[in-house]
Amino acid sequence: MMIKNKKIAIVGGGPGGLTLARLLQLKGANVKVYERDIDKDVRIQGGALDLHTESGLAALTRAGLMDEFRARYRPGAEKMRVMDNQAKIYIDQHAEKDTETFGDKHHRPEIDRGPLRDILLGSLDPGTVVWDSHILSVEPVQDSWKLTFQNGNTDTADIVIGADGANSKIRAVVTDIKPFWTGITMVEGSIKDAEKTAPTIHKLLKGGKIFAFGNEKTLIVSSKGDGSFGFTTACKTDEYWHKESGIDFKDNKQVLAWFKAEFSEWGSVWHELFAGENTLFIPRPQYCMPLDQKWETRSNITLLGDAAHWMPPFAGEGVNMAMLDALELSEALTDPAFADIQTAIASYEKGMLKRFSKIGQGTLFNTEWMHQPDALDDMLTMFSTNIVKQARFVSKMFIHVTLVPFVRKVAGLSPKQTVLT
């Protein structure tokens, strides 16, 4: 095996990095995961994830973790209500009978990020994750790498995989290609004890999801198993609005004032999302890596997940792509058909970048049409067609890329209209 007696460093302990560690350990590899969090409990994990049969679930199956997943996923959490900006319900999946199950192509079971992370962490050998390891730099030392961390620690590795997200420090070593601005900023919020803190929205949510459209803006709410929920607003802004707006996103009153002004056409029912004193807000400007990105493969360093192909979340593919990256990279690094590690990495990167090019196109298209004036009408039209009923949509209400040509026709967009300007 090419990686026998090689020390592998995975930088980043998200779903992609942890999945890769699990898959490589099953094959006898020497793996460490360097994660910036002080421990597994220090940071609130994000909202629910819908895992796809051909990617996220395929990786968990290969990792031997499907029994754990079945025990901890949340049936019904994928059900959604589509609303307008006054919270009028147009589509209610809670009234529909479930038809998909495990193994079906379009089955999209939901699991919260926290439980998924716990499943993956619990599957690793003791000591695999090195906590409090915020990476500062990676430097070549002969045929290996020196990793330097913010806490002053250093380590070395024969192979480095950057799974450290959108702001990856490892990416700069692999390529100098930069992301481009998509024209959209999201504001993310997290509400604890939602039944008491936001009772009206909690009742509307019904343990699933809300997708609201109006005035070239979106608002998405997603339940969590611990009684909390997360939500995001999204609208067109200047690129550096989150820095130049003057809004203190730690001041809920300022954020509510912004929402009332920016989303002035939206009903007051949504104000409940911003009223709680303990609600946490994070502005998230949306970028995307170029769809045609390519780089020269290095002999012992590569990327996966957002570090490789950062894109907006409007296709529900981010975590699924990262976990599929992990599956394909683990297979490449342990495939005896490859003459050396560089050849194996080159094969992995070629497939990964080709896949991103296709999914990224659908993502950018979704980013545009979901924030145009007729988004709700187009959504309802698509739901009324047989093709969407058969495809069942992905559970987060994001269009699967195979439907993009159809959606273009419905929305009246030309084939070249894919990116907001």
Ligand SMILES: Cc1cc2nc3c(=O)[nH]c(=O)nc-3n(C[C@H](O)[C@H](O)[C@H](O)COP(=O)(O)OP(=O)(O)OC[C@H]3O[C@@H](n4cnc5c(N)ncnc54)[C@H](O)[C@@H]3O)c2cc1C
Second form
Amino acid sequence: MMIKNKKIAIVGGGPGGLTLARLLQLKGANVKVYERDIDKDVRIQGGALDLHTESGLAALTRAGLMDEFRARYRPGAEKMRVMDNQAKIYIDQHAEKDTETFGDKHHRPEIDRGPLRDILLGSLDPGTVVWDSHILSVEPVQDSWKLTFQNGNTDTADIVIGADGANSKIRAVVTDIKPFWTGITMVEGSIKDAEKTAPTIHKLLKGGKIFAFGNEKTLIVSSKGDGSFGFTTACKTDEYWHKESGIDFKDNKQVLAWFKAEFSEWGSVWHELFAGENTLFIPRPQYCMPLDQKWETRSNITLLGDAAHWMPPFAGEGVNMAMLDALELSEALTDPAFADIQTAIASYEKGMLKRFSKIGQGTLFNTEWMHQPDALDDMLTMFSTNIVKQARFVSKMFIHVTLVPFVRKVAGLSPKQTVLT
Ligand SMILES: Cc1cc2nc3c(=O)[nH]c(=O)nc-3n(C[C@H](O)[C@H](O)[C@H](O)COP(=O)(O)OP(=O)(O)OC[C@H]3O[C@@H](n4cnc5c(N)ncnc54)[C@H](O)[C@@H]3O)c2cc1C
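Alternate state requested, the form predicted together with the ligand (shown: the form predicted alone):
Full complex below, order starting with the chain above.
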């Protein structure tokens, strides 16, 4: 095996990095995961994730972890209520009968990030994850790499995989291609004892998800198994609004005042989301890697997940792509058909970048239509049985996803440009 006797360093213990570690260990590889968190409990894990049959679940299946997944996923958590900005319900999946099950193409069971992380961590050999390892740099030393961490430690590795998320340190060693600004900022909030702090929304949520649309803005709420919930607002802003607005996101009163002003057309029912003293807010400006990004494959370093193809979360693909990257990279690195590690990485990167180009287009399409005036109508059309309306929506999507990039390409324009103006 090509990677026999090689030390593999995976930088970042998110879903992508941990899935890769598990898959490589199953093949007998020598793997360490370097994670900046000081331990597994230090950070509140964000909202629930829906895993897709062909990607996230395919990776878990190959990792032999489907029994653990079935024991910890949350049936019903994927059920969605689509609302307008006054919380009037237009679509209610709670009222529908479940038709999908494991193995179905469109089955998207939800699991909270914490349990998903626990499942992956629990599957690794003891000591695989080196906590408190915030990487500062990787430097080539002959044919291998020297890793330097913020805590003063150093280590070496023969192969490095950057799985360190959107602001990856490893990415700069692989490529100088930067993400582009999409025109949208999300404000993420997480509420601990949701039933007490936000009782009305808690009732409306019913243990599932709320998607609310109005005035070119969105509000998405998703329940978590521990009684807490996460939510995100999203609206069009300037790129550096989160710094230049002067809002202190640690001061909930300031965040509520901003929401009341920015979402002034929205009903007061949403205000309780911002009322709790313990609610944590994080502004998240949304970027996307260029859809046509390509780089020259290095001999023993590569990227996966957000480090490779950061994109907005409006298609629910980020985690699924990270886990599918892990599956494809683990297979390439252990495939005897490849002459050497560089050829294996080249094959993985080619497939991964091609896949991202397509998924990224769909994601940018969603980002744009969810923040335009007809968003709610379009959403209802997607779910409606009205064939004429659906055909109109599909043709709109076709124009955006296929024709616009084609015209850009013919005109020699890069997709590196603001999506929303
Ligand atoms: C608000 C929000 C909602 C989202 N909703 C969804 C959704 O519903 N569905 C979906 O599929 N995706 C969603 N995403 C996207 C999804 O979270 C990411 O695409 C996914 O987590 C990427 O996985 P990853 O393993 O590549 O990176 P990450 O999950 O970002 O993991 C990276 C890891 O690397 C560590 N790290 C970072 N820097 C360093 C360093 N210098 N040294 C060492 N370690 C480091 C981090 O601590 C982290 O553990 C959402 C994202 C956000 C922000």
